[in-house]
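Below you'll find only one chain, the form predicted alone, shown as structure tokens.
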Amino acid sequence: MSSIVDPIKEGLARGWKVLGGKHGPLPTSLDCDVVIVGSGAGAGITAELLAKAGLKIAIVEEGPLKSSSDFRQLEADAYAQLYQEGGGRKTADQAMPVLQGRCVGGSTTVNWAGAFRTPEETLNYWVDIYGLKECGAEAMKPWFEQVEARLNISEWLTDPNANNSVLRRGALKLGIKAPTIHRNVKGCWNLGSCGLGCPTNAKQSMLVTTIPTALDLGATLMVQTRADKLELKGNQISGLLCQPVHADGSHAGPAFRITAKHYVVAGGAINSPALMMRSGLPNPNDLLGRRTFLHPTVASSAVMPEPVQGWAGAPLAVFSDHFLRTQPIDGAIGYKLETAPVHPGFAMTNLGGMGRTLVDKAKTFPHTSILIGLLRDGFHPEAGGGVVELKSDGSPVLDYPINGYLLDGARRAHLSMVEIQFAAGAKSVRPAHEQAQDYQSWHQAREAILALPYEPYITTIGSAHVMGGCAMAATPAQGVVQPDGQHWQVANLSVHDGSVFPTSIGANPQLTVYAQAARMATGLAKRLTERDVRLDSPAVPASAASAA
């Protein structure tokens, strides 16, 4: 028997109100103070703060409730059970896979734990262009500090694994800074399976932090429950129609209705605008679902002389912002350099190639290092992002064209990564491009990459960061929601997730979502209850919550 405590099992045993799926039938109707759609980064922070204010909370999550007892470090289990569309979500033209969580905790349950504050140049851009004075660096500082304390976010002090050491060693040889990442972990075992669900509860995701706190304060969690449509009456939401679903997303019973004083949408930057589009909410400036950003991500693999075993150890420990900071934010697209875990399914699927190429890759797998370059979209007229659309069945899809501006960034990111990998001592390097080869020297690789055609489908690009689509702005002409998350046209509706970002941010977005949600939810709690709450404030007893 495992000696690892399972906080989810313990919570269920002491009476958490969890319904749906194997946890019991969903109600025919439910009334509460605030219903929150989603259970990820924005939803979790919001749930804890509103529950601490004594409000009766209901959380609606389409995915299942899993826990450390279920996380077995197996890709075959994790992608099917914990990710949107079984890990197979793609953009409309199928040119780019998009990884997003679909479980309690959302993407925080399956991300790689990199926790960056919003880059100051991004915040300055939001202040200057979108009038978001609340989002300036000094104004956001206390929100970052509060969230970092709550989620144990600090610098990673353990030695980086061999894969991250390749990035650091090569970058330093070229005179490029490669500092250590901050991570939201506590007592990390350095297993390397962050993307498959943390089996030791070390990652301080919403699954083991804010959602349990909200449940202890009396919140109701409904899992395997799809938020289908918000009902609009005048300028108010009058109800949320929900649909029970099986694990595969098919209908699992009759629809039911939740009524609340206030509605918070926090389902992520594809599902949140889709819910509002299905609901026919006001969209007078045609902004809903538009300017949805991805950080299009390219990769390069290298065969190193030493064993790398990149499946083991923290997948993210080192990064470089050199190619973001050395050029204008609204000029040629910049890119952040990081590493990716070398798990067989993930790496073989996302590095391109087929047949003999994949066989050769598998043979060198223990010596393989993977670097990734995340393109900072949203700051240039040719980086306007994508558009969320609805399929005939009402499910969402993101139309995100890959144009020449982005592909120029892909080529430059490949060049940067390949040069770093050779500087670190690589025997051969292959950028993730269907017409690339294994190159044995920096000179050979440089000439080849400059000659390669950079086009969609043959240039391998993916993403795990989705932002925008319900942008916040100081005026309704520029944004779907106000700076405090309140919908510009609907009085009792707020949006608290990464969809409120006016652009991408140029860094892994989880900490930005946490901080913005903390700012917005604290204000919402004050408006609804006159109470001041903080993430580090004492909890309101459950009896007070149920009496609210």
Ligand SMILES: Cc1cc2nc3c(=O)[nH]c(=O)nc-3n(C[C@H](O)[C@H](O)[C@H](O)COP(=O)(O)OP(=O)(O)OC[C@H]3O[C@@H](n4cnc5c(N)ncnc54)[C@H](O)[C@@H]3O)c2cc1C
Given for the second form:
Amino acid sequence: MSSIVDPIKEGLARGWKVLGGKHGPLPTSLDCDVVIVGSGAGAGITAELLAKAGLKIAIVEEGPLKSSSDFRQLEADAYAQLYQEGGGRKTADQAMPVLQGRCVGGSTTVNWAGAFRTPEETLNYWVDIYGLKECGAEAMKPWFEQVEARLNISEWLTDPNANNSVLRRGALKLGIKAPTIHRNVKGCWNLGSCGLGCPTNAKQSMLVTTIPTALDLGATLMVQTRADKLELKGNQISGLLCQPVHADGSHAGPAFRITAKHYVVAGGAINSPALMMRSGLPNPNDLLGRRTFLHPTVASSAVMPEPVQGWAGAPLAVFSDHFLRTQPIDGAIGYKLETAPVHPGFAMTNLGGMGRTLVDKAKTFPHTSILIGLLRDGFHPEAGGGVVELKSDGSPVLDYPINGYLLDGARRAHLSMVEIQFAAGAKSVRPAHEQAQDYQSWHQAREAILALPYEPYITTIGSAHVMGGCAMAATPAQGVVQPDGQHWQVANLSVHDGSVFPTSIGANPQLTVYAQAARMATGLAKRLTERDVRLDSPAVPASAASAA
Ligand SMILES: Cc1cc2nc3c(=O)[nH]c(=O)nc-3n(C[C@H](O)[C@H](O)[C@H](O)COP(=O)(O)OP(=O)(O)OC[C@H]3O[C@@H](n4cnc5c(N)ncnc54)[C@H](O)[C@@H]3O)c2cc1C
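Would you mind giving the form predicted in complex with the named molecule, to go alongside the form predicted alone above?
Complete assembly follows, chain above in first position.
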């Protein structure tokens, strides 16, 4: 029996109000102060702050409640149980796989724990182009500090794993800076299975931080419950229709209705705009679901002389922003370099290749290193992102065309990564492209990559960073929501998740989602209760606070 304490099991034993799935029947109706759709990065932060303000909140999460006792470092379990569409979500033309969480904690339960503040040049762009003066670097600093304190975000002090060392070694050889990443972990065992759910509760995801705090303060969590439709009456939401679902997403019982004073949508980019589209909410400037960004991500795998065992150790520890900083934000597309965990299922399905190529890859697996290049979309007219559409059953799909502008970035990112891998001593390198080969030298690879056709499908591109679709802006002409998260046309509705970003950010998004949600939820708590709440203050029940 494991000696690792499972905070979810303990909370359930303490009497947390968790309903749905195996936790018991859902109510036929429910009334509360605020209902929050989702339980991921934006929802978790919002739940803790609103619960601290003494509000009666309900959290509606489509996915299951899984916890450290369930996380067994097995890919076969994790993708099916914890990810949107069982890990199989793709863009409309099937050209890009899109990874998003679908479980309590949302994508934070499965993310790789890299934590970056929003780059200053992105915030400046938001201030200049979208009038978001609240989002300037100075204005955002206290929000980043508050979140960092709450989620134990600090520099990764342990040696990077062998995969991250390839990036650092190769980059430094070429005179490129490759600093250490900050991570939201506490007592990390350096196992490397962040993407499969943290079995030791070290990752400070929403699953083990804010959601438990909200539940301890009396919140109700409904799992395996899909928010189906917001009902609009005049310029107000009058109710939220919810649908119990089985683990596979199919209907599991009759729909029921939640009524609240205020409604917060935080289902993540793609699902949040979809809920609002299904509900027929006003969209006078045709912005809803548009400008959805992915950080389209390309990869390159290298066979190193030394064992890499890239499935072990913190998957993200080193990065390089060299190729973001050396070009203007709105010029040729820039890219951030990082590493990806080398888990067999993930790597073999996402890096392309078939038949003999895959067999050869499997043989060299323990020596394989994977670098990734994340393209910064959203700042150039030719990187306008994708559009969320509804399928006939009301579920969403993202139409995100891959054009020549992005593919030029893909080629340049491949060149950069391959050069770094050879500089780090690689025996052979293969960019993730269906017509690429194993190249034995930088010179050979460079010639080949310059001659390869860069087109959708044959250029392997994916994403784990979905952003935008409900942009915030200072005017309704530019945004779906106001700078404080409030919907421009609907009085008691806010959006608090990654969908509010007006562009991608050019860094892994979780800390930006947390900080923006903290800013928005603190303001919402003040508007609804007159109370000042903070993430880094103790969670005192409102009744105790007012008695003191
Ligand atoms: C594999 C992976 C690795 C990543 N690594 C990193 C990293 O290292 N660093 C980093 O900064 N970022 C990383 N990210 C991205 C980061 O986790 C996300 O950007 C962030 O969590 C998004 O927050 P969100 O609130 O917008 O949505 P999410 O955290 O995705 O939460 C949305 C939640 O809403 C639920 N939901 C959706 N629709 C409905 C509905 N209709 N009814 C009820 N519930 C609904 C979903 O099931 C989900 O649980 C990673 C993501 C993935 C998938």
